[in-house]
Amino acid sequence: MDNSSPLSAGHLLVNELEAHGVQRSYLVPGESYLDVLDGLHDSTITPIVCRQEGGAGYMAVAEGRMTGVPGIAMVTRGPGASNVMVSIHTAYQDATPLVVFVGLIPIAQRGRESFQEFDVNGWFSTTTKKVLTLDDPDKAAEVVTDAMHTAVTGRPGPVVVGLPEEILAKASSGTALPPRTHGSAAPYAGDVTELRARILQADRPVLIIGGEDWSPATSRRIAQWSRDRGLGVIGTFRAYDGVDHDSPNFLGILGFGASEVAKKTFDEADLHIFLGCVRTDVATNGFTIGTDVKTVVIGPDADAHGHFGSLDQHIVTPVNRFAQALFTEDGARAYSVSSDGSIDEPAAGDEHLTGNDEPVPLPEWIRDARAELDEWRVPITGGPTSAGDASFVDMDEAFVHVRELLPDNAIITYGAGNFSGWATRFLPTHGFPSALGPRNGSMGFGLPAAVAAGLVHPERAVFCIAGDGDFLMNGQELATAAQYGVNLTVVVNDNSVYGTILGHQDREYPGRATGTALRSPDFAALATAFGGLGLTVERTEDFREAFEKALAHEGPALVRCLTDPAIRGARV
């Protein structure tokens, strides 16, 4: 293309994404947005070619969660748009910044039941923050800027941009625009003062952490502050990596598979401080625990979307800004934050002072709860591996080896199913971002998320735990991992059943299980066929060696563990 010629709308769209710092676009190509694909040819943005739009969307969700920059997915009209919907729902319920570009039929063909036609607003308007359509080539940069801004401001979420085929190829008089300033409110000094007073008045104050507006520096700041204020800390469902789990006041995770001590701590608290998250049905076991408690919500959403129950103080500010405010308003004398975000210990004699308050030693109830959590997080080994005589892998014991061999900075990913409980129970995380799971309970998220994690953080180990049903939701993305040389390790719990649903059937309709049995392929052979390393383990004693080989392999590696369908979760 002549450099002196005006850019096409499709090329300008790509330039605008570059101006917003986008590094990757996860896509399945389609003829409806060819000009955008052509614009990527000479772009600094790396196109990650995926094998199904659902996988592409999940990768974009994972990238948005890790970086705070909206993940970018590109798909074609009709079938492509329907496939990507699962990731849009995930981003909407998980409050993750995501922008999905969807090719559309030419404008002149609208309303004629044209090939792959659909109503982009009708499909997506109820599950997005905004739906935009680029009907004017001169507004290409403006539409992208609007989408990127909307996705990250307030409560983050997904934005869908429709791209009529012929508009993309038209010359645009527009030029790339600077990203809009992302304003965020800082807490008033009075907010911090009131919060401090509430904490001092409480006997059992608990901080519930969640959301995605975290950074390594914020993680350290919040961990320090919560210790100094004598707060018990609990992670919310599948968003629990905001604080290092080695912190002595970290007391577990809420949601499905929660420990009894986490639920008890939450239920017996007399002050709930939700930081980056809100009180939901999953966290409260269907609003049956911890609902009638003095409550503070701290987050960027002025609507406190999804929060139910009492709300006695609402501090509208992002997590990062709140953490900064603590160390300027509440602890300027006590803490020195270095340029890399690390926190220097106070000078001798300061004793972790915050403001004019005396230090608060961790109370006995926190120390007792932590001891109970530590005991619960130790896998029970030496028990039966099956309900019968056959030999199977004991996943509790396998996770002893996973925990020992995984580096502390590993990123852990999973989809939905009982198998995820082994990760959430036995694999502590040590700083944001370290855990990627779908808070909307969407199966098939783990492997695409692992691919994105390996691309965003190639310097870190990436571990995905999957069930046999979950894995085949997006197992084809092993091909994407192999194509781009992504280092990741997958453990598949192969028990030939949709275990979570079978558990519900056993409880509600005992002896009448229907529609939950699976006949799975040889996942190890599948991984090898995709260009990775595939290993099968049938006995517990063989797991460690296989997992070591998988971790050491350059590229994608998979360990298939044959397990008993009658044992569907960690022993208690």
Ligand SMILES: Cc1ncc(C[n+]2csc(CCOP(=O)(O)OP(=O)(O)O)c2C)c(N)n1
Given for the second form:
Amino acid sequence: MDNSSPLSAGHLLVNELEAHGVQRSYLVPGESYLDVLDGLHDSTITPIVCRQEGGAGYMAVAEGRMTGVPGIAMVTRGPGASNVMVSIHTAYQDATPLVVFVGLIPIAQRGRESFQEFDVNGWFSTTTKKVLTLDDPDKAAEVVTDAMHTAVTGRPGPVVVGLPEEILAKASSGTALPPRTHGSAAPYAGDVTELRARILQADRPVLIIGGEDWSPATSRRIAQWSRDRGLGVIGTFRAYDGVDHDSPNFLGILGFGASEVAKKTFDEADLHIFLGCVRTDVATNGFTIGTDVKTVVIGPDADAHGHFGSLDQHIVTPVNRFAQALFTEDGARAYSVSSDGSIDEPAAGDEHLTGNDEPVPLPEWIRDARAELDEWRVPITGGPTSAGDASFVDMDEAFVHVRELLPDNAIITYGAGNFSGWATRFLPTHGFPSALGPRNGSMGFGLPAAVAAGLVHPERAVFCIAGDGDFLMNGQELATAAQYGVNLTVVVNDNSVYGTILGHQDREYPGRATGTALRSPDFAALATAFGGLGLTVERTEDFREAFEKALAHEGPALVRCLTDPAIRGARV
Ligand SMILES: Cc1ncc(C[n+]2csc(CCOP(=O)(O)OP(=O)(O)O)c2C)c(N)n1
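Form predicted on its own already given; the form predicted in complex with the named molecule follows:
Let us now look at the entire complex, which starts with that chain.
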């Protein structure tokens, strides 16, 4: 865009987003922010027009998680602002950088219960890092810069920027500002040495990975370091893609649906090193396992927000920066460092150690745990596909095919429900970013996240697993996928119930299932109507062919699997 002044505040806002490297804005338009839309007309930023603000917000969350640059959503006042809230809660609990621009009524009309008026601070202040309002057109660039900075620094999270309608159209005396440098804490001299000593003293040191601020290079580096130091690695709930699951010391995932071996590894550890995450209720099965262990937390947040229990060493630094410090301080294997600071694969003949410690052979407890995990990750097939006589699709067996056919570079997405367990249990991931799931357990995340994944990484396969409940929370975004030609494959576990909640009812109120039955539409017909490929599978033996077709399809494809409501997840 032309940078000459005077620009309107709305146009300057768009210029400033460009200056921050923003590539896409996920939006549902509104008359409250027309001047920003007009600014996008001639911008390098692609507007991704979505069908519901919840979908737009989730796409922005997914983009923020994949790229580390705040995802951008734009929505209108009252109704749009309410719809987008779900993604703000997700970004807040998941610590994902997100900036949501919300159109507001004109300033002169405030406090009169004007059309679509709402209190932007009242609504969002408890669930964001900051709420800003652009009341002065001259401050447009400054406000955007502040929002983008706040969203990524320290513990990342969402920022909301309120945009009074008339301010956007006013001439601004400002010009686009350079993005702020992000100050990030570095490990203190001696931090890594102290950590190394703790690891050497421990019998069962376990590295728990999670959070944001990973990169493909960091992912490789941490995998190498953890293996060289003899650390068991476990992933946190829905943020487990920091380390390639093929690493021999990767021992599973914590949280709902965790394997016994991951829980045991966590519980029996004598040193917890949390990297990019903290000890939470979900990781500890509601504070019942692994609660009394020597603890190191490594991450950008000086508050260790959400951490439970002891804390013996706290290295306040982002994950990427920690990985770099290992390069210089811990004598981990040498990697070539590019001029932009990223770390590449070791060059040929470069795999020497720069420090004193030889890599340790993998301890027996890690090898044993890994063997147990490998066994658990093989689906048990051949059992009945239903509790009664009817024949349904056996999802355990279906996932044998998914695992075989899905390319290694796939990005896997899902929302909330038991169905996600098939992906987390049976689909190993191969480095960051390759899994997108809501850590706040929010249904409807999977499809919009898949749309964003397909837009950010068109060169990769994108696979979404959904439940029939979960899918329809944002199924409308199939239209967005079709509109932008996004390649993605969705498998819907169509079991005609909100199965997860029915499971809770069965345990706690047996025989009194209420409010959990579903009568779903024909999802395959729905996908076709949206301009994608829709296939229905009623018998297990037909799954592979359908899935192959769906994977090969250009554009969105959906495989609807009819499954038994009485079967709530993978066989154990
Ligand atoms: C937005 C939202 N609403 C409600 C819930 C509560 N909830 C958790 S799982 C679930 C059922 C999911 O049903 P479905 O997608 O059909 O998957 P299934 O459990 O049958 O595998 C519900 C209602 C939630 N987590 N998020």
